[in-house]
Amino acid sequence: MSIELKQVSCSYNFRTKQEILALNGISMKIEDGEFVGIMGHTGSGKSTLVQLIAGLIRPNSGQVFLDGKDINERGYDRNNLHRQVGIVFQNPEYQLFETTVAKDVAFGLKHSGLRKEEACERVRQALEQMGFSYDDIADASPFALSGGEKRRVAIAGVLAARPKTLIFDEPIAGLDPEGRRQFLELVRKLNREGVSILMVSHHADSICACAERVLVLEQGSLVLDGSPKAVFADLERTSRLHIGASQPRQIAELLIQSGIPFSRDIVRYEDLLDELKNRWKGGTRCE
């Protein structure tokens, strides 16, 4: 499923004297199966972005294209939309506002059509992709669950539904080092699966260990769009930006400016680690 944007421009309180330009002329293109990590300062339009790819908010100009279908124009099915595209905000655990976990979970499939049987398997397998026993947790209180367990109850909702397309704003904020080692696992294992993921964040780390494209946003308007490696070559390019840089990345940049030469491309710990063991076996040690 392939999601593609046409000079898309959007303001909060279009024509009006308090006009904010949120984004300004954003054309590009997402192929099924891709993960593609969004950053840029704050203000720069990443969650404006992902909630018109959502169909949460219309452009001022522009269109935006499902599998070659405009979402906007008139007539067109809203209800497909939602099925294939799911978007998990920051904080989901606050959307919880149910009696129990599996009445949550199933919220999103009120009206899809499924048989209660059909439905009800999908609430299952929901929950035990995010890790948890249905038997043991599905008539449990969302509201009596830790902030991990509620942020996988929120995200296993969206799960349900079975979208093609996955959108997280910032979704690991706030998560401890172990809770984002698992989120990213999760995260990668449906891209494998062949679900689309978008990923918007300001941790360079977790967008250079997952995504294999990047789009920098600054002030409304789409700067860069390319692999991490092509992303974090210039440093200086990515601190004018305020997005920073994974750790790998600059500790291969203090190697070099201590006069080892050593790859700009190295942006995982996997890449850093298999450099450190390429120059040990070839007799390079960084003294």
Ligand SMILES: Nc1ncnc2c1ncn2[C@@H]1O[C@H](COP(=O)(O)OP(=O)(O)O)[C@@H](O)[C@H]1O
Second form
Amino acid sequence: MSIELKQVSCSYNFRTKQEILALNGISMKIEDGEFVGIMGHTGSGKSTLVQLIAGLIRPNSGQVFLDGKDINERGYDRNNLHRQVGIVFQNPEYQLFETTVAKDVAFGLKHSGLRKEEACERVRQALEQMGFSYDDIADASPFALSGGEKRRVAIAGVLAARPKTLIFDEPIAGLDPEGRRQFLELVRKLNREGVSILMVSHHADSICACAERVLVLEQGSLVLDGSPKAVFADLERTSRLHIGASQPRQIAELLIQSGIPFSRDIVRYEDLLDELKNRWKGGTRCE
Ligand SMILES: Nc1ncnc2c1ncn2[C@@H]1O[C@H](COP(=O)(O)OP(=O)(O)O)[C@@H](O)[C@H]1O
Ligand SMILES: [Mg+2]
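What would the structure be for the form predicted together with the named molecule, given that what you showed me was the form predicted on its own?
The complete assembly is shown below, putting the previous chain first.
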């Protein structure tokens, strides 16, 4: 589904002395099937932006369109919106509450009108997508699981609704490297299957590896919108915007600083390898 924001501004405590302008005149369009990374300093407005897109909060001015329809207009089918746009908050594992894993994953389907068998099938599939064996996990208590497993169960609960767009707000914060790798592999797979992904993260390596487009917020404004290469090439700027630099970009910089001519246009490990292959052919260095 396409997502479009037109001049969206959003304040907390609107028209009070404590008013905080969280987003200031954001306009952008995301096409169906994209994988978009959302970055920016803490407090820059990332969570506010994704909650607006998911229809959980309303803008004070401007419009949010999903597939060309203004989601805040009277009569818009908000149930349909919540089915089509899934959002996974930071630490979703804190929201588990049912007595069994299967019940927790099925919770969001309660008012979907699906037949029982169809709902069960979706729960099974969502758990399997998250790497579980349904038969092993279905009757377990969510509270008996490890932190990483709980998070996967919580994500399965969102997947069960089969959303067309999936939003993750800092999904890899607190995961160990293996948990992170598994998670990123899963979201890439979902994206290849046609689900649009919006992922908020502070982890430049993960964003560079997965996203084809990166949006950067600064104090409620959209200040950069481009490919990972375009966004991460300038280290001074990435530092100023608090979005860090991917490891391959840092390695390239280290080489340049030590007097080795190297491209700055490197954000992924594949770019690093390509550059090395170009420069070192058959064991001899090519100028
Ligand atoms: N519920 C809230 N009430 C008041 N202010 C809020 C609330 N949520 C966020 N803010 C403020 O809005 C701004 C943007 O916050 P947020 O969207 O959470 O940024 P980020 O996700 O990039 O850290 C910050 O100044 C934050 O303090
Ligand atoms: Mg946030």
